[in-house]
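Single chain ahead, by itself, as structure tokens, in the form predicted on its own.
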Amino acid sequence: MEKIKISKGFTTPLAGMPDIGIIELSDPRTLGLSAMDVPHIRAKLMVKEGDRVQTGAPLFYDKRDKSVQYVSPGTGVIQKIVYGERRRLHEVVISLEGAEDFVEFDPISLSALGEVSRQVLVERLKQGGMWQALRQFPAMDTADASHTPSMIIVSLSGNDPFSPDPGVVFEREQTALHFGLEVLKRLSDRIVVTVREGSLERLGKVKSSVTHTVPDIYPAWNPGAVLYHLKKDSAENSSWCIAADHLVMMARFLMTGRYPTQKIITVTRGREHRPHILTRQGAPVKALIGDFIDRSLITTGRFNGRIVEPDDHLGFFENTLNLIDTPDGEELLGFIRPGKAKATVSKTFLSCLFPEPKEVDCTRHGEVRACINCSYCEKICPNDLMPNFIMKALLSDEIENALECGLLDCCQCGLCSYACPSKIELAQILRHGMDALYKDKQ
């Protein structure tokens, strides 16, 4: 087991760490399959309102590769199809029926896995709605099945400071995780399994599958940060990654022949210590967050992710919900207050002297300001980038300069935007730059 040294990142402890207990929610009335958390997809609907669907039946596919299907997380009737701006598919909502009816595939045992060809394995995963769990760097698009990656990175620790604890998620899934790793070995010669050092002792027997540990500094466990610190040649830039909970889902699908319908998520708000939640894929956000305060913002990541409404449903890639306070107005004489409870990157406030967990909010602390070249974004970037210089190159349409500054190494952790005193949306600008470059090459 190797140790990856990453010294930059967000080290301030945050309030709201989930309890390691777990509660199970009853089935909701509706489930949704969202297209909003799937990057680059060009969705084509295969159903209409009023259609009855089985669990695992395809609801839409990606126009770029029609064999990559996105399937229903439940059995019922298509209640509503929601569109966003420019008629972009937002989500498909299914009204659940009482009895579960699955689309059935032939199960594969661990002993028979070696006899199944790579092509058959890939096609089965595409038909079953599980292939999209594999993402390809640097654009984090769906993995290209015709490409053999140099390595596949498996993150046991999620992609958020409050992602579900791997000890909780994999306590009952050791067999499935082992099966999933055997599947990945059919796709690449090098499998990298990472976990936070703080979670290592709670892993039990799963610990033997870990190849690399990373420090408990956000976002050291982000696959993009891991790749940056491991890669040695350009061929590794197009490696793949997969979250460990998706790997378990993939394994359970192949082992049982049925689409897995459950997932473990966390919901954090303020200083509450909520337990982990076992719920359905595509559960409604409203049923997960409980009481909702209008001035709170609901996001699927503390520093990144998307903003969701209470009527939305949780996406395939999302397993955290954060309710972040959005105070009204400005704080009177806030610039001269000691700030004993404020999280700070620059150590401006006295809070840097006290180790207790801090809360963060969504305020800009003032109007929109220009970049002042303070370099706080550079000091906190885990991949040693200079986001401020990349931003200026992108805004000047100097793509070559942005690439020379390492645009494609951005892991989209969102810390640069958080650390920026001017509150410039650096992560969003870099994301748009990467997306535009990727679309031009397609």
The other form holds:
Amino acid sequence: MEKIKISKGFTTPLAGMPDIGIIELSDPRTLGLSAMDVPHIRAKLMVKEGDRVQTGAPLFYDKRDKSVQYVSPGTGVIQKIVYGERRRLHEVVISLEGAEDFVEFDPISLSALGEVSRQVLVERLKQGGMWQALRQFPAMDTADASHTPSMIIVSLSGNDPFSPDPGVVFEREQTALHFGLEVLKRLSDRIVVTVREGSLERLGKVKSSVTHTVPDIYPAWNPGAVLYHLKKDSAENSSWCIAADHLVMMARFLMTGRYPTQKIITVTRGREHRPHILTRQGAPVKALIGDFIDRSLITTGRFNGRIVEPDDHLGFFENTLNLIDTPDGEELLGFIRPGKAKATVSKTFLSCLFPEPKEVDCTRHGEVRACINCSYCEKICPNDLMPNFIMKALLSDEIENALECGLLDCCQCGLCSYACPSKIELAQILRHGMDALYKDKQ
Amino acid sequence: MNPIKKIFDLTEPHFTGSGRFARIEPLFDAAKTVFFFPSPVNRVMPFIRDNLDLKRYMTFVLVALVPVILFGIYNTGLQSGIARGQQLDVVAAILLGVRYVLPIIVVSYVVGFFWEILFAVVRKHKISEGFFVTGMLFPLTLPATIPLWQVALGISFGVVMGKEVFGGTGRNILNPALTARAFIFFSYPVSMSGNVWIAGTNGVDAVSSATALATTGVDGGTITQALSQAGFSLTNLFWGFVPGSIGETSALCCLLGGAFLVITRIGNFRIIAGGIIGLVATSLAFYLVPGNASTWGHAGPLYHLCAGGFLFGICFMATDPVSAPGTNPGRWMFGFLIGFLTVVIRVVNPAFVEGTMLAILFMNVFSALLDHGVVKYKSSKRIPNV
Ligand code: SF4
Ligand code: SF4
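Having seen the form predicted on its own, could you now give me the structure of the form predicted together with its partner chain?
Whole complex next, starting from this chain.
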């Protein structure tokens, strides 16, 4: 087991660490398949409202590669198809009815895995709605099956500081994880399995599969940050990554021939310590969060994720929900208060002297200003980027310059925007730059 | 509801939309945001944001300046008293100092804000908090005897030509406060040299030499002897009980402010450390060259450090993040070269005894170049990802 040293990132302790207990929710009445958490997808629907679907039946595919299918997480009737802005598909809602009925595939045993060809394996995963779990750098698009990546990074920790604890999630999944890693070995010669140091001791037997540990600094466990610190030449830039819970799903799917429907998630809020929740893939947000105040924001990650409404359903890639409260009102003379409890990476609040976990809210704490060159963004960027220079290059359309400065190494952790005292949306500007470039290339 | 909040809520309609005073909305907005922090909900990732913002950032510079301002006021009164042959106690000295210094600060703020507001209104921008700092730094670099109309002219030049023509805070190349001071220095040299450093001495021939930097050794004596004879002992220079610009005489107060900026990470320590290293190294080099012992070349590092506006400049002016480089190696070089140039100008060019101002302005111009070099170098070290 090697240690990856990453020293920059978000180190302020936050209040609301989930409990490592686990509760199981009974089946909800609806499930959803969201298209909003899948980057770059151009979804094409295959069903209409009122259709009956089995668990594992395709609901939409990606127009750019028809074989990549997105499948139903449950059995029932298509209740609603929700479109978002510009008629972009938002989600497909299924109301669960009757007994669970699966689309069945032939199971593959571990010993038989060696005899299945790579092509058959890939086809099976695509049909089963599991292939898209594999993402390809740098744009994080669905992995290109015709390409053999120089490495595949498996992350046991999620995208948030409070993503589900790997010890809790993988306790009973050692066989599946092992199977999944064997599958990955068919796709690439180098498999990197990472976990944060703090989660190591609860890992149990799964520990033996881990190849690299990363420090407990957000976002050290983000595959993008791991890749940046591991890569030695530019061939590795187009490596792949997958979250370990998806790998386990993939393995379960191949082993049983049925779409795996379960998932462990965390819901965090303020100072509460809620247990992990065992629920279904695509569960409704409302059923997961419990009571909440209108004013608060529900997101699928504090730094990196999307805003969801209570009526939405959890996406395929998402396994955490945060309820972030809004403060009661504006603060009188807020800019000069000592701030004993305020979260900050700067040294301008008294709170930097107190190590206890800080509560955070979802407001901006200031007005947008021009960049003042303070380098707070650079100081916190895990991938040694200078987001301020890249931002300026992008805003003046100097794409070449931005690329030279490492635009595509940005792992979208959001920390630069978090830290910027001028409240510039650095991560978003970088994201748009990357997306525009990616679109151009396609 | 909070009564202050009530006032703003009641008056808001007059200043927005089709209200009677809608044209000066930026002014209203600035006043309101001073009392109440605007804090909209984040709609794009990351959904949580740091509590530090630019208002607090700039306010901290003002906090760092407090010792400098207070001591500057006291010293102005004190020096004026000495020149009149009076021994003033602390209270009397402060009262006298306030009489000279306060009008300068007020004029600087009022005139500066006029321009800020004008540009904000015309451009429909927000009023930037950067001016709080500029408006205070500029008066502190002036002698207490400066005519107020020159203060007004100087700050106008600093704000308009030093900042607004480039597009406002964050886009300026030069430090606006120094631009203002340089303007006065070159346009009205009489106000900035000779016997102008002590307020209320017009006509009184109290001191033979204006500031420490204008002192040279006489009759073959060394510079250090000459300095202590003129009252510029190292101790006096360190504490600041000497004539000079309002804010820059006390090395101690500048160091206190600098330390505060470094601890709170508002000022970058690399610039300050680089500057002090540059100054010490260069002055040592001059010191070791045998030659005329009566010039500043032989004053040694400590005198160079404590005399004149070096510490004030390096702690408060050079650390202005906008006009300084934005890369760490760039900051080291920037600081070092300011220290180096300060000594060189002081020693080699007696026409401009105060080298710090010129050194900082000069390096401001080059900070983009330093950054460019660093960014190119760093990029060349990256594994290409295209
Ligand atoms: S540039 Fe910003 S979003 Fe990208 S890796 Fe650095 S800190 Fe994270
Ligand atoms: S943190 Fe914001 S203001 Fe500071 S350098 Fe980065 S982009 Fe500029």
